[in-house]
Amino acid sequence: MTQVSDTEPLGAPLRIAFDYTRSLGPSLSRFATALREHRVLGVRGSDGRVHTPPPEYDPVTAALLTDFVDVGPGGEVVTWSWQPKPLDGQPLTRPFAWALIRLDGADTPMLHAVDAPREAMRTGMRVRVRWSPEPTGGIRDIACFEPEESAGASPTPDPAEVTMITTPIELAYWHTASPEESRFLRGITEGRLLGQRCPVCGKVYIPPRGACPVDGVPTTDEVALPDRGTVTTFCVVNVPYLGQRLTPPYVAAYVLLDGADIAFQHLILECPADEVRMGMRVEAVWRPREEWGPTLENIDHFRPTGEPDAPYDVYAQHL
């Protein structure tokens, strides 16, 4: 998180990433297995056209397609565009062309990268598959295409059948907090929880949103809230997953701070998961001050206060 001044909005780079693993249907499984064997498969449709990559169902009749045929590995560039500055994760790290390539024996083109000088790229250009030296059973087994006259020898294929595929998913971007969020984040670096009140309905929102979603007016009246409140709803997490910080079972709950009108989500710890309940009174457990930053993670979790549960009517309108 960067801070330009005490008043300008805060910003920080954010990165969301996970591996998406999926099973393949009969068509894509054969296609991926063939790629691992350094072959490209198409499938013939009811109108005689050969499609690649092979769809599972006929695009004309919607019937299941089963007439698989080998195509390529040579083909012709149908159309192309130049990628002067490759991005992370793209097939090549130097400038290359994205091209629609109609493989020999196929009737529909497929999109892939062509490793060739810009001045050599042209529609109708003959190209050939350059295979990845480490096949995994996916489209990246085709490292790229290259001009047919410069194609090298192919590495040894792997004949193993492919029925699953794992695709890394990643999104990296810069998040700029709103002025109201920035004030909230600056407040939490000082151990203060700042909300904002709607001048019309009087509701207090935390983190502040800048406008009341009910009345549509700016919320400029800042309100300091205590770090204790009431559990409104919760769930017990029993499912382990990659990167999990806590060992299940544990509780994620919505906590309605005293004086607020909207709850936010946080962890409820320091008690057995099966003892957490709606109406339970809780208080924040802050991390050591030297670890504080402009983040709600300054609060490590909430824990029971031992007070009597809040009556349902107190939080019934905030579920």
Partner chain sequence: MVNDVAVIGFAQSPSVPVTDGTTNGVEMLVPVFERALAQAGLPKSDVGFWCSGSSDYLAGRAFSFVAAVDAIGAFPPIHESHIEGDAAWALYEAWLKLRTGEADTALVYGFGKSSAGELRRVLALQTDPYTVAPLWPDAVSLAALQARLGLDAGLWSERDMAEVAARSRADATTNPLAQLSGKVDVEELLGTEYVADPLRVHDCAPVTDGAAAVVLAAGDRARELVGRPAWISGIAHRVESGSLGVRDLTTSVSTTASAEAAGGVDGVEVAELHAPFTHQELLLRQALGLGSSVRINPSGGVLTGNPMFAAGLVRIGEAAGRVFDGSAGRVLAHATSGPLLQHNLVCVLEGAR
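Same protein, different condition: the form predicted on its own was shown, now please give the form predicted together with the partner chain.
No partners, no molecules, just the chain.
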């Protein structure tokens, strides 16, 4: 059906990381501050049950809950599972047990890790908190739980009010380009600009897409495009930001290659920012060949060709 399925799609690892910072509100602030002081807090619900971690509102009646009580640090394993190969970010790096633990004085159990040999784990076993040597205010101030009989001495607490938590989140992916994008990326590695034409509406997309967004069918015919075109619209970047490569002001523009029906974004350099205009004719300035890879960054920027501007009609349908 297509001419593009005979090659493996390109892929690359993608790691996404973000430190989520969250304000805690009154209940969780008290919980986190207490953890930093090596105390565990629960809150009494409308039905008298003590919940930990303390919900702000009753799980049944949704009433605001404010009757805080100390629970733990000892408790009983209500259920457990075994983690033979700990995953990134989990409380322990050696095999451990997950458990729901009902702390002394609480009615509902909380989730945490238990550092114990596999053979020692059983429902109903007694465990107690092992505090983290470096408290930050949060659930990770409990390093894990350990069997009560083997509990060691705790480090000294660090009393300070906690109103925020920061949770680093990191996920790893194998990110795959579509077959059509892969053709484009292989082409540009050789300095060629390959678009594809929709079999229904005839529009030429670069980079090509898995389906024509107008017709919802895969694009098929490959079209080689020149490395010159027309500025359809642009903006002057005046704002500095993290990771910026150029010093403002500079121009980011949509460039419509001759023969294409969709513009892509690139830089317009080698002329003052205030001279860039809609309809300006531009050409690609390629990086040295030895720096080329499967990326549109092989084109360092576009520069004016000096040709007369394209009439508005030529690009009016591509804005």
